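This document opens with one chain alone, in structure tokens, the form predicted on its own.
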Amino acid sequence: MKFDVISTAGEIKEERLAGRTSIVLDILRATSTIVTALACGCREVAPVETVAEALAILEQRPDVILGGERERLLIPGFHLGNSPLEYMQEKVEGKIVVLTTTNGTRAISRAAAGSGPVLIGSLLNAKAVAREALNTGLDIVLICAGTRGEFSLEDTAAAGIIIKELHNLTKSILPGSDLAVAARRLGEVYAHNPMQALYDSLHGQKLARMGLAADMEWCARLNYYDLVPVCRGGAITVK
């Protein structure tokens, strides 16, 4: 079995996903928010790429919750932003959340266009998502959403931490590229202090300057949840 890493959503190609299990990562903050929402009782998260798509769904389904961000800020007319701390039980239990973000939902939508299983990963569920990916019996590709088409340290470090979890579960998994090797080494550096990876990243530094350090602290909680969101048919639910 092999593992590989894709550095940004723009690098996702159908042939790189065929016959593989994908793990999508947008640590700051979309996939961390999705994991949190589902852990807090959200029935389903529907990821969409555009604000217009989200608003169109609300017209047809006024009972849904719109969540997401542009430029890290709440979208006008939306109920919630992209902070995982907004998606606690009292707000999302039993609800459907339609989510659109700058980077994460784009990566999820592109991954879902492939033929293999699509899992949603984060530091919050690193061990659980590694275990589920191995259980599929397929080669694994970790997809980093990146930031506006560029490499992001926090996503790649999180990929490396999940790779470390994979190695803890089995020794018979091999890297498929130099980027996969580099991610694994980053994971070894940051595994004992994931928060440092977030603060070292430019995206994390911007969030901190915006007063969102509490979001970063939440997103850095390693193995806080033992659940795996799965994307099927445009809907993300708990495995």
Second form
Protein chains: 2
Amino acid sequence: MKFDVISTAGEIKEERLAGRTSIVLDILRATSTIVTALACGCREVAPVETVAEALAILEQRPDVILGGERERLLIPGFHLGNSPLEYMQEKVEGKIVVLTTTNGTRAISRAAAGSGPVLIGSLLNAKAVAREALNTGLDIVLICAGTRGEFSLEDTAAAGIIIKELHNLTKSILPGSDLAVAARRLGEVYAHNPMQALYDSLHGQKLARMGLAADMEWCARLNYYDLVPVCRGGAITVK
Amino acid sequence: MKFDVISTAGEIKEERLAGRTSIVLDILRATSTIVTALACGCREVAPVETVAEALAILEQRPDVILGGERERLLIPGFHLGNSPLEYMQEKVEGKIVVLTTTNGTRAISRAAAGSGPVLIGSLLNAKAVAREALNTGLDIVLICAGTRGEFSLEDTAAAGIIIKELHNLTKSILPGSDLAVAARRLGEVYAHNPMQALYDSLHGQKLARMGLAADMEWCARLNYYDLVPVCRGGAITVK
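With the form predicted on its own in hand, show me what the form predicted in complex with another copy of the chain looks like.
Let's see the whole complex now, leading with the same chain.
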């Protein structure tokens, strides 16, 4: 069994996903938010790529909640931003959340265009998503959303921490590329202190300057949830 | 002052090089070979991208030595391969070497298309190239040649080890991207044992299977030479 890492949404190609299980990672903050929302009783998250798509869904189904960000900020006409702390039980229980973010939802949509299972990963559910990915019996691709098409430290470090969880569960999984080896090494560096990876990243430093350190602390809670969101037919639900 | 990392020759863009000093790295084996040849008295290395270019130069100047590889193997009609151990004094002293390799010479040519100084780096001259790059007073871009357009562990780890040398010389140099931070972390992981980075890389594992472990041991000799090759006007000479 092999594991590989893709470093940005732009590098996702269907042939790299065929017959493999994908784990999509956008630690700051889309996939952390999705995991949190579903853990807090949200019925379904529908990832969409554009603001227009989200608004069109609201017009047809006024009971949905629109969430997301552009340039890290709330989108006009939306109910919620992209902070996981906004997606607590009182806001999302039993609801459908339509989510659009700069990097994360794009990576999910592109991963979903492949033929294999698509799991949503984060530090919050690192161990659970590793276990579930192994259960599929397929090779595993960790897809880092990246930041504006660039390599993202927090996503790659989280991929490495999930690789460490994979190795805790089985010794018979091997890296399929040098980037996979590098991610594993970064996982070893940051596993004892995932928050450091967030603060080492340029995106994390921007969020901290915007007063969003509480979001970062939330996103860095390793294995806080034992839950694996799965994306099927355009909808993300708990397996 | 900032430092940045480019992970493959394909990602080199002129605007990322403008006004900056480049350090080109192809640890296995092109830049290690260039450093070794010049340390052994070679007068000049001329990097070219194609076999045809190299053969055309030989026709005009029968005194040059042709070196390089395709698919890690000697090229028909060439004098030397891509092993640094072939470029010792008795073969190269006073000579011009025309070199073409799959990844390394392409990265050098593309870096040379930019406006800034282009230095040739390796583990063999990590400290020397770090010092020389700082002396230019410009921001620094570490250019990893990569392997067939993919991220290469040994090049990125070497970039990280050179970044560690930069930090030993000055505290006032900051990462310009998350990839630069990741490389720095990998440099910390591998600095005490650069050979491990070579063996962790898929390219290194292939060389080892081809019986080229002695090459790898040579390429992993950290700070063996105090020498900085510079590429100017299509020729690489010692500064």
